[in-house]
Structures are given as C-alpha cells and as structure tokens.
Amino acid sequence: MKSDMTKKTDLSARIAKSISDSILAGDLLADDRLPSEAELAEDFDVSRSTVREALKRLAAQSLIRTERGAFGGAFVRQLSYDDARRQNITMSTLLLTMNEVRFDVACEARFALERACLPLSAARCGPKDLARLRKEIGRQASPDLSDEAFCASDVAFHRAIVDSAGNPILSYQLSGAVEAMQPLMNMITYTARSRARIVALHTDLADALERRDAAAADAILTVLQTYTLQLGEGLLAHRAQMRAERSAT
C-alpha cells in the first residue's frame, strides 16, 4: 500500500477517509444520509467531536452537506460543476502562487490548453457565445477602466471561448488554467497601446470564430500568446527580485 494510515494519521482524517472512499466508490450516492454523528460515533468507536471533525473535512471537499433538525444529517452531496470549478480555480490559484511559477510557464500551459478548445468552440459556437465574447470586447475597449477591470475582463473572454466548445468536462478542467493566470496577470500594466492591440486580437478571434475558421482562430492565439508573453516578461525579473529579497532577510 501506498499510505498504511493506521497508527499515524489523525482518527478524524482515517474517518474522512473511510466515509469518502465509501462515496467514491459508490457505495454511497447523492442525497444518501449518513448515519447521525452519534451514530458514527459509535460505529467508528470514537467521540462525537472526532466524527465532526471528519465530517468537516469532507464538508470542506464538497463531498457531503450538513442540515439541522429532525431528519437532518449529513447527505452525499452532489458535486456540481460549479463547486467543482471554483475548488479547482482555489487549487490552480494557490499552485501557481506558493510554487512560484515562472510566468512563460503558466502562459504556455493557459495557451496549449485554450488552443485545444477552439476547433470545438468554431465548430460550435452559437449566437449567445458570440454575444458574450463581443460584450466582454466592449468592456475593454472604454478607456476608463482599472488594470484589474481590464484583466477581468480578459479572464472572462477566454472563460467564455472554453465555455462556447460546449463541453462541461473541458470548461471544468480549463477554468483552474485560465482563472489562476489573473493574479499574475494583474501586475501587469496595461497602457492605452496595449490594450488596443489586445482589443484587435480578441475581435479578430471573435470573428475567426464567427466564422466557424478554426485555422485563423489558431493563428490570432499564437499571436495573442507572443504578445501576452512579451508583456509579461517583466515578472520574471521580478519574481527573481522577490525571491532575492526575502533570502535576504
């Protein structure tokens, strides 16, 4: 085995464990009660406050929600895609920080990733999904806009090219890429140049997907890419700054 858990993990995370490979294996399905915590109390031989702690864990995970009163509980909770993606944006947001990551790094993979949707989103995407790319344009083209408005912005365009490929498993898994790029991204600043040429980029694609022109959309986000890299090489000597400074101290 890879982790014998036994003797040296807490009883509240073996219990966690237990009721969650429970889940994952099916044996428990959505909306399913637990058994009351005085019940697993017992089952599990432990104090009640040992299974709440396990239960907040799993509450934690998004593996089950708690409802008071009679005939309340904990139940299986079904994971939405929604919860999914914003644990996943938590996740993704939190790796690129703590680790450090060059930002080449995450703009290559962001990059790699979009470029998988787009055949899929010019093959596919309707009216609404235009409209909500030629919104997003027209919010970055007003001139009074924060930086962080700007990048927001920004995010939500290519959220919304992943969404027009029409397939939640691919919007779900892209959303940590994307999304985690925007605390790195907001230190750049945006001068009225820029912005104008990423506003050109992003309704050149707009059109190239209106289009249903896969190859051009290709094209414009390799260009994007080049573009957004070059922006950000200043973070990279920042970053190195930052690190210097704190071994500093």
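The form predicted on its own is what I need now, so please give it after the form predicted together with the DNA.
All you get below is the one chain by itself.
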C-alpha cells in the first residue's frame, strides 16, 4: 500500500500536469492569474498542502511565478529564451551524464546541430559577433591559460557562432549541444588535443564568417569534427586497453 506521502506526491504531480497542459494548450496565457489555493483544492478535491506542492512543481519548471499581497497569487510566467536555454542546458547535461551516450554519437549530434546554423551565421555575423569570436581566440592563444579556462573559452567561442545566427529559437535549441555536449567532448579530449591546432581552426572559422563564406565555414567545422572524433576514439580505445591489461594482471 502506498504511503500518504506517496499519494500526496502523485496527486500534486497530476495537478501540476493538468495546469501545465492548460498553459501549453493556450487556455492559460502569460500573466493570467491561477485560481486561489482554496479554489484549486476544491476543483481537484485535494488538500491545500497538495495544491501548494503542485504549485512548487510548476514554479520549479519556470511555468508560474508567485506574488504576495492583496492582489497576489500564482500567475503564468512569461518564459524567456534565456530561461528556456538554461533549462535545456540542465536537461541535456543530465541526459548525457545519467545515460551511456557513445562519444561518436554525441560528437555527430553536436557538430550537425552547429552546422545547421552556419548559413545564417555567415549571413548575419556582425562586428560585435566577430569581436566575441576574436576575443575567445585571443584567450585560447595565451600560454598561461589553464585547461579548464581553455575549455570554457572553447564553449564560449561556439556559443558566439550560434548566437551570431541572430535566431533565438536556434540559440535555444543548440544550447544543449554547445553547452552540454561540448564540455563532455572537451573533458575526454583536452589532454591530447593540440591547442595550436584548435586556435588555428577557430581563426579560420572566424575568418570564413567574416567573409560570409558559409561553405568554407562548414568545411572547417567538418575538419574540427573529424579531429575531435579521432582524438576521442583514440583516447577511449587507449583507456579500454589499459583497463584490460590491469584486469589481466
């Protein structure tokens, strides 16, 4: 038999889903006020504490906000692309860390997604975008830059390419690829890759975007993908061999 706490959790999850479904269907719009806790408790035939738990779930998903005072309550939240991007990064990171995703699969997806935005990036990349790219290339060329900082700059560089497409939906969709999959690949390959080669490829990419040459940018990204894949597969094979040798002794 389920405990009372389990029953309460199940009920709050069902209530939260019912409200989120109404938001997604457009029955509840941004800034609409939800019924009061008492009204929701009556509508769903549950206790107010169960309703509060459901509202906490919705707030954790950034679907509602709460305000205090005489005119307060729970309101449908206007979800920004930045909020959605952060959630996408979190979920993508969890997906990669909690599941066994092969390196080649992650590498294929990550570069395919970035490649999709290159035509727009080449057409729309402006002075501020190019300045962001050149800034990160300058950081990466510094011999005193730590491995951690180099990896962070690598992510920032590719984030700048995606953002230069000038499409917030693309930036949202690719956030998981760049800011979740890219760190995963960096973590595996950073000890073996040549910083000088990465800097050279990044420089070529920035130059191609500045020339508005999408085909050249695509070709350079393909070289970077092949290099990353070769490094990752080589290192993973070496690690597997080392484990096998240790097991044999």
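Predicted, not measured: the structure shown is a model, and the values here were computed from it. If you superpose the two forms and keep the largest set of C-alpha atoms that fall within 1.5 Å, you have the rigid core. Numbering follows the first chain given and starts at 1.
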Just checking, between the two forms and with the core aligned, does residue 192 shift 2 Å or more at the CA?
yes
